[in-house]
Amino acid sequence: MDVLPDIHPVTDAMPPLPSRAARVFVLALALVLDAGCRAPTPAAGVTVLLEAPPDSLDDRFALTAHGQRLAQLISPGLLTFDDASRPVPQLAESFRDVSATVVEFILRPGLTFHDGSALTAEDVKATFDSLRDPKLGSPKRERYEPVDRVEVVDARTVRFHLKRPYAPLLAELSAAILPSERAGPGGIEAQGTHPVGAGPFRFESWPDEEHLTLVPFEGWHGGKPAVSRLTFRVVRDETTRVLELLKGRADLVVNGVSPAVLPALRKASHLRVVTKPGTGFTYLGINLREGPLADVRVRQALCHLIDVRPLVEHKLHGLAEPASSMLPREHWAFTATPGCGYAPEEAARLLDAAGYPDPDGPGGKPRLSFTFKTSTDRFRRAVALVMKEQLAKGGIAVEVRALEFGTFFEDVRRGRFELFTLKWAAVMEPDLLRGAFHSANVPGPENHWGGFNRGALKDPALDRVLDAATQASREERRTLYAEAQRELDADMPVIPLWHEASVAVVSSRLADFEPSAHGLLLPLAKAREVTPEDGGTP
């Protein structure tokens, strides 16, 4: 379920304020800070602030990422994945490959859903079957495809046979289980308005599409959470959101606040800010069509005139670290790459044999010229601004042209584009590289959504090293995404940029809270509600 692709907004994380707003608004947290303005937090729970609302909790319909993560807390999966991407057993005890093309999981024992009901191996085949099945509708349904049947064994054992081997499929085996009677079309409605899960929280209210209220779940098989009550409220101004932190009204946010603001914050003697390396994958978007940037070497060239070091030191205050691959360093199939690095020179070098020479010398018209297209969110904008400013001295002329993000994600999704900037909001599975820069997957008529080779590279080299990694063993597939990787270097279809950081700013009345490589809200199950009587702020 790690395809959470850059289709939301939400996204874009963590938009840092322009200098001279931000100098204002940390003064003014100071001020609230000094006066001690907090207000009385509630009696019991802890409260989450989201910057948008879920679009589901049925997790077969949830595409966003808050979606996806609530819908884990309340039915989780098979399996999850650790902060290095590797699966590893949640619902499931084990897990093993009988064959090439069989895979067997062993349920934990005396597994209950939240209405008391147990939870069997016959719950998982209903769920994959919903999956599967056309009449449900699943906007997921296509992810299952290689999938032939799914066989009971016994109450605990469940086989998944294949049409041929496909080692992608485990990401897909982390889809929430469902009660059988729930998962036909017949109960899409009550899992929608009132979902049924075995997840560490279940259901309690949403009222609307800005309060939602989970209770913990004595039966969940790591132990009732420590956490009386969570309270998730929607508030989408981030000025809003940072103040209710200071005024003790929320106990979390998770990669929902600017890097500028985080100092001011540090200061409050109730809030901590936690930080851990990120899968989150921001990249240079680059239409390879047509035109100048169809060459490798002007593409070689962009890269080599943009400096990522001061944006990740300034812009995002150190929050990131920069990237050479869509898969972050800790990824296990990550591999380190040469790179193209901040060289000026080699970029003049690269555009004079592209045909491009510089017409009138430095400072003069412009080699070339490019449009750069981006959201209206401040900080993507002021990225490109930066960016554009980096290309200006290497004597590439862009204009920036930042939309409202509907108009400009359709225009990413159908070519209409000569350079933009997007984040995939976590990197888990690495058969995202294939859906990325797979001939096969360029947008158009037929995967108009599920297209994500919006750059259009077409590379045969590239195609079959990426098809032979959804065969492979593990210690295959780690070889083989070395090899993919160097090819995705010297192609340049994208220019990484960075991966940034995921970001938890936490109360005094939530303990032992660590957020997730993945931005994951399932540390909420382990973390613990700290009360006036254990010594929290009252």
Given for the second form:
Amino acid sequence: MDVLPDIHPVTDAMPPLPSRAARVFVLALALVLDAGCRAPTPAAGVTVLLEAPPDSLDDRFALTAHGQRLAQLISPGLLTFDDASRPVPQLAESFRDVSATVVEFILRPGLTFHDGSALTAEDVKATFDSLRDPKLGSPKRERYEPVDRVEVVDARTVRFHLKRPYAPLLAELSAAILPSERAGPGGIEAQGTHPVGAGPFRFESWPDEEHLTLVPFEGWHGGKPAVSRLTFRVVRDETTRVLELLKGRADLVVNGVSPAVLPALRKASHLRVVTKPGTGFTYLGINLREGPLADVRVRQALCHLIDVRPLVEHKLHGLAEPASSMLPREHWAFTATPGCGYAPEEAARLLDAAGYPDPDGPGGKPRLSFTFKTSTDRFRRAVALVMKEQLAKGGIAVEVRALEFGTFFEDVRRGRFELFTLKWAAVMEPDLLRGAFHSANVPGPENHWGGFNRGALKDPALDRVLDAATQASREERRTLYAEAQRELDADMPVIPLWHEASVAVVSSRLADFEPSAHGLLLPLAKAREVTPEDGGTP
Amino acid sequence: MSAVHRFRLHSWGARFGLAVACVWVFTALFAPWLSPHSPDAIDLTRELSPPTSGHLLGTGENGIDVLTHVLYGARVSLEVSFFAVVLSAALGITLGGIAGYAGGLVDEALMRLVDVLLAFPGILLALFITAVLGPSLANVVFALSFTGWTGYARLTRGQVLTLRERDYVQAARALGSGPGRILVRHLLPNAAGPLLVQATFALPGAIVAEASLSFLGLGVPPGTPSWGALVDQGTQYLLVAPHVALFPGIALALTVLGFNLLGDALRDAMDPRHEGR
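I would like to compare: after the form predicted alone, may I see the structure of the form predicted together with the partner chain?
In what comes next, the whole complex appears, and the chain from above leads the way.
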């Protein structure tokens, strides 16, 4: 009969160690390994994860959303925009129209830059003069073409004289204000690498493109932010961003996590998901240049075949609002239009009327076939496949082609598409309608293929309304944009899909953070860091 | 002892590899009959559901049935890897045979071309080709063949160089056979063993390459069932639906392991040094 051996603890089974030194070494190794396995204690301050690095911290050159949002945190402008996209004073105390071609701004009293120097009307003039200066080479220069000159009335008062009435100007006056000595071409490098502004956070370090550190500015007109330090880290992979949040190594991600992953984050007790109706606009672009899609009845039929509700409910987990216009419902210039709605019977009637009858009944040969281009982004591909199935039920065959973003975007710019999906990141100034649908903005060699009217809509009546809106008063603009939205609803140059909500995942170490509808980072100025002494998670 | 006999008696690895290959081919050929759902079926209400009796391996993005896509994915893998290997082999054997038999400048020119192509990492070149041509099954096959023929060319050239001075080749030449006939009738049949082993090893390579391209969004068109595309889809949902990446990943790993073991067994069986072991 076998005798069961005594069961010893594992440590007892180990061979004896040769010396005390070896024991100390093993103990030290164990401690090091243990420390490596535990999540490191986060440093003081708040860590924000970004999906991509900023292209520049100088707002005059920043073209990416992250670049612009970070630049605005360091050096804000005269104005910013509230969640209804209304311009509200930022560094300015107030502004008014002196006449149809003169706008006056009065600066807040006692404004200072991070270097301690006073922010005056001279700095505002120098900033906008530099933006308009061809020698500086700002890619945003053309936006200031309507500005004739900038006049300094006194230390706190500045006037913009325009060549002609131009209502959308206010959107451009949110540009970052810089110290006058940095505004010229000689200050580009300094401002690009060690920016100075009058914003709520002061630049501290930017050792590489993956890391950026800011510290609160005591002189911020809204009071020193209650965050001891802001560290921005670039984490490109979404799963890694989610894990960083779950492990407590990050405190904030704004619009950087897919709706499908949010349930996993909601379960974590130290995280909260905060949402707000957003101003991003996702749409189905249509090429109106030739073929069946040039017929408005075919475009309307497509619109009737696409059911946005299940996409919003299941793909976006309800974190979006079905769109009827480029402008979101909360926008000051929004007007409700009839829209198309999901109506397959109406789609069939329209296609019959347009001369595309069903050749052999449901399920057989298609009435029409199109190519649907999208980027290789997983979410966009998945949405394209759902739309393909929805359109197939209405007798429209669609071949989905997912292309690398550069190739895809170039095809869209050059008009080499039939259908595509894209998204406007934030719709604030309604003059964007003119950019996207005015016949003068069809991409072509004359505008270096940079026009936004990519479907090539040509509607003289709409052009007149959009042109008039640039020179009208605010109330008149609201009426004119309502007319434009009704006209677009009838023309159907794009099929509005949805406005995605602004979603922030916030750790318990950051209190009072409310996301902006536009995805801006400025709400960090009002947020509060919770330390372990306050009862926050260390 | 014949190679076939040696192979038959070989280890469990050979038997496992053969079994995997048989299951894989059977699954690929009969996927439409084995699959419980249509690969095009979309059901947003069931998106990312865990395994249930209705969906044995759960559902993925847009509510697709993971089991159906794994079964159909075998078909895509078979199509792509089979055609990629056949095309690569055809091109590589032809050019390698010509280089080895003709020698001189032709050999130099062809081998330097092989060197140039080998200097680029194959997957990078394939990525470039599919990025330019766009995602489609035919383009994936073309990309993999374009980068895959060089191995066959080198191997064939080496074999032809060692065989071309053999007595039976000299005899065929003396009897008036032309270079084409000598290559096809005498040299290539005698070089077939190593080439078959090379093809067996190339097959899992092509499967992984197709999966890699699809994982990067440059393989099969969107919606086409593919193991790589399914793993790509699943990586986004690892935290909420790990089954989406897990099952196609297992299928991919098992198939590649099986073919590698089969290749090992074939190599050993063809190797005369294993005679009598």
